[in-house]
Amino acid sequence: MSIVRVDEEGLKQQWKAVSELRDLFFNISATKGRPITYNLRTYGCQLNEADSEKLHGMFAKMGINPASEGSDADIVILNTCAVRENAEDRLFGNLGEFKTLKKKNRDMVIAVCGCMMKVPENVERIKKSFPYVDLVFDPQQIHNFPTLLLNTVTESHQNINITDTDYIADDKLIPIARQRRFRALVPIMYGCNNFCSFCIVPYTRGRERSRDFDSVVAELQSLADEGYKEVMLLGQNVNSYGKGNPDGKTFPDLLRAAASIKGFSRIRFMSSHPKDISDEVLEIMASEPNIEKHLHLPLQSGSDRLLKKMNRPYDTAKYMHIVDRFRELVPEGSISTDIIVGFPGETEEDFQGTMDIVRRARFDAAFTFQYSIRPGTKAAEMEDQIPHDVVTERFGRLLALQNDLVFESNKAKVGKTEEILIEGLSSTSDDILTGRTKTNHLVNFTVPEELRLPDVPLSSYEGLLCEVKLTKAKPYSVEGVLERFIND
């Protein structure tokens, strides 16, 4: 498989295809006699959020603005996701209810992009199933998405367009309108070269490509230029950054990099591969007062025979010298995880094993899958699957386990007076609003009527700085009420 880096002249045709596209909705919506909009909706991860902000930036240059909430879109995008089932299963559903809108406005547009088009099943499944859907194409191809919506509404035929080369676009030179004010997402790579039996990303993203050092500081300080607090830097394994690219810059040098623009209050990244991390970035989290101390470092088993059988390069010897050193080096941080149950081959002992390793990490938070099978996998070809019974039992022990260290991290926050980034509005009330820690805990809090802003509502307060006192642990959560803001 080719990698294709694309520079200012190959995007030249994108930018064509943006103009005949303004030109073309222009017209379209003087005759129809309302503007064009559309629908963008995004499964999955964080780089499939950075995905649709391209696709965000897109539509915006083309002169078309996001359809009203509960009104109908002329063209609709779904950003898909292959990592998980129920991200599958919501996309066939979701697909099914445009089918009725199509047939009222035969101009409509349905596109189908993201990982879940390099899954061969999936797009053949589209071929037959939904015919109405007008483009399919990869998440290796969205610098071409101009012209591809060009060649879809200029012509008559469902366009198909699924490549084997993995570009690499430089994402400085792509539109992008960005989603939220407090945290801009910044992909510094692409693509995985590890290949564990579970995952399908090294087939649907392809092989790990970093984009150019200098490229990502000139957009990390462009960011800082327009007032954003927070950035994530965001790779499927970001400690591999740099391998091949020509300049020999490494993680910690972009990581060293980004902490000293002025600016910034929270550098995050993730994912890390606790193969590939290093004492260095450990050390660097500890030094730089803006990287945020939290460390996600998915485990995904802790049985040493089930980590080899799911090709994971490290046992569990590694992975706990690793949580220790971090502990060691950031007392006051926090680590998060990625736990699998049910892999095929999975013993009582493995499980036990996995309760182990949580037990003695004692990790703040954890995101915990049961296994599903995931077509074109290595793991789906293993003929010792696990029964779901066996697999839902075991999930509730381990959920009803880490759900305890959840609440024990949250409850040792109390009493403490700590910064906050305000990501808006709670979601259970209007008068509540809530952030994060440095940490990465999640605070809902009050703010009390002689510290509000004149004539600025509560929902204007995001991307805000503010330090609030810790009062009670929930389960998920920590409340507290705001002390005071942090003036730039």
Ligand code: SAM
Second form
Amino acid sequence: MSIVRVDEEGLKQQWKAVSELRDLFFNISATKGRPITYNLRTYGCQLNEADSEKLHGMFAKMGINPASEGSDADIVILNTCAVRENAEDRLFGNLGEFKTLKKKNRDMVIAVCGCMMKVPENVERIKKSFPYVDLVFDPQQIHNFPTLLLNTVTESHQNINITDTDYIADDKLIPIARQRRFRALVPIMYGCNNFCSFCIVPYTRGRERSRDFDSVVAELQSLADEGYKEVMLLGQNVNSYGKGNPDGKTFPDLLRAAASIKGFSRIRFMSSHPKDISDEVLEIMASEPNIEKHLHLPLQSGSDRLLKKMNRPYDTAKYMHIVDRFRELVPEGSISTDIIVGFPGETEEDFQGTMDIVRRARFDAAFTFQYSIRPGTKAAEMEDQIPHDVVTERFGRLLALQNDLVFESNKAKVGKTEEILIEGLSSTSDDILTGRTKTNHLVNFTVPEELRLPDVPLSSYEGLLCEVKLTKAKPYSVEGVLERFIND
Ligand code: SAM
Ligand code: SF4
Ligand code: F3S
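One more: the block was the form predicted on its own; return the form predicted together with the ligand.
All chains and molecules follow, beginning with the one already shown.
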């Protein structure tokens, strides 16, 4: 497998395809007497969301818009995730549904991309059981999408396009239609070299490769110029950013450069692998006011024996050392984590180790997962898989403990006034706004009539910064009342 960087010259063919598609879609919509539309469904993590924002950007350049109803669309794309088994069941369920739609609209184009398409069995299943899927491509080829789509609409066979090459296209040259006004996603690296024994990502996303420092900084500067208040630097292991790049720049260099750009109120990043995070990063988090005071530090297990079997090269002592150091340097900060329950061979004692670290670290939030066998990974071959009922019982105990800690963390916020970045209307009421603190706590709050912006509906407050008095803790959020808007 090789890593290939794609520059301006390498993208020329794509922009030619975009212009051909624009003409083609214009003619088709004239014949049909209605605009051509697309529907893009995204599953999985923020890296997939970032890929989808590029697909949205390319569609915009082709002159076509999203469909108001997914089932009315002329082009449907499913951007899939393979990290756990249930994602696969969902995809094949959805594909069944499209058979009827395609019967109604024979010109409909159905495309599937994302991490699941790097698993050969899934591609074979599509070939065999879903002949009406028109295009299949992998995450390495997002930048190739225009030519892949052009070939698909001008040829009449199923177009399966999976590559062995790990491309890294210069993101600043690719059109990106950002889907949120309050947060811009900025991948700083792609792929993963860690091969944790449970995880499929290194197989789906290929080898680790970092974007050029100057390209990332240029993108950040233009985001600040556009008025974004929050950026999220993304990578499977951001602390190894820059390895292998000729400019010798590291993640701390990038964080400092981001912090020096005027305009950002919050610079977030994820994920941090405990094996690579340095004291320097924690110090930058403490000293730079616009770096978010929140560390996402996946633990996976609180058993040293299991961490070894997981191929996670740190132990619980090292993990707790990072937690303690962060709490010391950033006392007002928060920590979240990822934990897997039921990894092969997990004993009650191992599980108690996890419960113990959860109690000691006092996580402000945790993403907890039941272990899911991923064919092709080392852990899938391990003999001592844990029965489902044991996993669900342990999972319930972990969730109960973690829920208590989240509630405690929310209670500690009551009485404070904090800066909130508004994310939009709350899911429960059109009169309540939702947003997050610098520590990533979720806050739902009301806006007193006299503080409302004249002629601006609450639904358009997304992306604004304000101060909110935090009045009441709920199990998963904090309630509050807006006190004032923060102007630049
Ligand atoms: N690169 C990140 C890291 O190492 O922290 C993790 C990215 S992964 C997409 C997100 C989380 O999914 C992992 O931290 C892990 O907890 C979970 N995960 C990955 N493979 C899994 C599996 N086979 N079963 C259950 N959870 C899994
Ligand atoms: Fe998966 Fe481990 Fe890579 Fe994270 S670091 S993506 S868990 S292999
Ligand atoms: Fe992300 Fe899922 Fe791929 S979590 S990297 S979309 S397997």
